[in-house]
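A single chain comes next, written as C-alpha cells; it is the form predicted on its own.
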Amino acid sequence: MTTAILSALPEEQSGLLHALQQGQRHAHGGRVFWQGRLHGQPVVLALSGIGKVAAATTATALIERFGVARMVFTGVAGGLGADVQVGDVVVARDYLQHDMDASPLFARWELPGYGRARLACDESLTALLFVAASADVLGVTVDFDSVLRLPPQPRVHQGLLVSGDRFVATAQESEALRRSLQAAGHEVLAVEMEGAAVAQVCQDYGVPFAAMRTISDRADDSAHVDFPRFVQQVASRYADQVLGGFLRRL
C-alpha cells in the first residue's frame, strides 16, 4: 500500500527526496510527483503548494491518479498554544479552518455538509506518527546556534491545527485567533495554510491522513528572522528522521 508523503514547500521535503529509491518522475495537474520507496515502504512524494486550494487539488491528484492508501503532511507551523514553542513539532489531533464563516446559515468555523467544524486525523496513523516524533526527534543533529536560537530539547505535542488561507503574523492576529477560538471549546496548537483542506479530502475518500509540523515562529511580531535556514537545518531534518520512523514502523 502506497503512502502519499506531502510538504508545502521544497525545501520541507529536500531530504525525503534525495533519498527515495527508484525514484520516477510523473506531471500531473500542474504539480510534480515522485514515486518510489523510502525505508522499504512505497511512497509518493508531492508538493502541495501554498494554501487550501493547491493543497486539495494535490492530494485530490493523489487518491485519483496514484491511487494512495494513506497520506501523511509533513512541514512547517507557527505555534499558538501557550507551551508550543519554536522548535517544537506538533502532531494533529484533528483540524479546524479558522476562516471558515459561513454564519448565519452555519455556526461559524462548521464545515457545510459536515455538521461540524473539526475533522479529525486517523487515530492509528496519527499515534504511529507521535511514537516516531516522540522517539526520534530527539536524535537529529541540529546546529542550535545563537542565529536560530532554538531551545536544545524539543518537544512533540498533539493537538488541534488550524489552517486558513491568511499567513498569520502580528502577535494580535494570533492572541485574537488563539482567544476566539478558545472561547468555543476549540483549544489550538499551531496554525498552517494547507492540512484542514487535506483533511478534508481524505475524509472524503476514506483515505486515511496524519500531520506533523515544526514550530518555526509563534504568529507573532517575533516570527523566525531566517525561515529558509530554519526549513534546511531544522525542520527538513526533523521530517526526515520522523518519517523515516514512521515508515519503518508501518
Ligand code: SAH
Given for the second form:
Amino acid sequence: MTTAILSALPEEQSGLLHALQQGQRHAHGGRVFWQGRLHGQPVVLALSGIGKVAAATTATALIERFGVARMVFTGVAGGLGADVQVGDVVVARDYLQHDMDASPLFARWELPGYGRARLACDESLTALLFVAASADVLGVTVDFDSVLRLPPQPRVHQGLLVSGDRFVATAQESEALRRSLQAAGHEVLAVEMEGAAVAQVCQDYGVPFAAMRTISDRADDSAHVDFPRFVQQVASRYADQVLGGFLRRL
Ligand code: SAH
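Having seen the form predicted on its own, please provide the structure of the form predicted in complex with the ligand.
Let's see the whole complex now, leading with the same chain.
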C-alpha cells in the first residue's frame, strides 16, 4: 500500500527527500518521482507542479504508473477565513475550484459531470492528518522571525479549501472571493492552486486523498512575507513533522 506524498514546491519537498530511505529516482512525463520508504512506509514523493493541470497530470501518473493506494498533499496557501493567520495550518475537509464557471449552463462553481461544486476528501485519512497536525505542529520549534510575524501559537483548522489558476495577491480579490463563496453557502478557509485538481483525479480513480497547507500569506496586498524563506523555515518543517506523524499512525 504505497502512499504518494505531493508537494507543490521543491523547498517543501526537500526535508522529506532527505529522510527518504532506499530512494529510487524515476523520470516520467517530464516529472521526477522518488520511490522509497519513509517512517517504515512505502512512499512515492513527487512535485505536483504549480496550477491545476500540472497537479492533475502528476496525480494521474502517480496512480497509473506507480499504483499508489492513497495520496497526501502538503504545501502552502493563502488564508481567506477571518481567523486563518500566517503560520496556521489548514487541513482540507473538501475542495472547490474557484475559477470553475460554466454558468448559466451549470450553477456557478459546479463541476460539469459531477453534479456538485465541492469534492470531499477521504474522511479517515483526513482525520488522521488532522490528529497528526494538531499533535505535531505544536511540537515544531520554529525561529518565529519577527519579519514573518507569526502567531505565538499556530492553530490547526479544518474545512473548505479552494483552488484556481491564480495567485491571489490583493485584499480586494481575496475579499471578493470570500464573500461570493460565502453568499452561496461556501465558508472558505484558504486558497491555493492545485488541491482541487488532485481531489478530482482521486475521486475519478477512487483513490483516498487528504491535504494539509501551511498559511504563507493572507492573499492580500500586505503579504509582506518572504515567501521562499517562509516555505523553507516553516512550511517544510511543518510538513516533515506532520507527515512523519501521519505515516507512523497509518
Ligand atoms: N515562488 C514560487 C511560486 C509560488 S506559486 C516559484 O517561484 O516557483 C504559489 C504556490 O503557493 C502555489 O503552489 C499555491 O498553491 C500556493 N499559494 C500560496 N499562497 C497563495 C495565494 N495567495 N493564492 C494562490 N496560491 C497560493
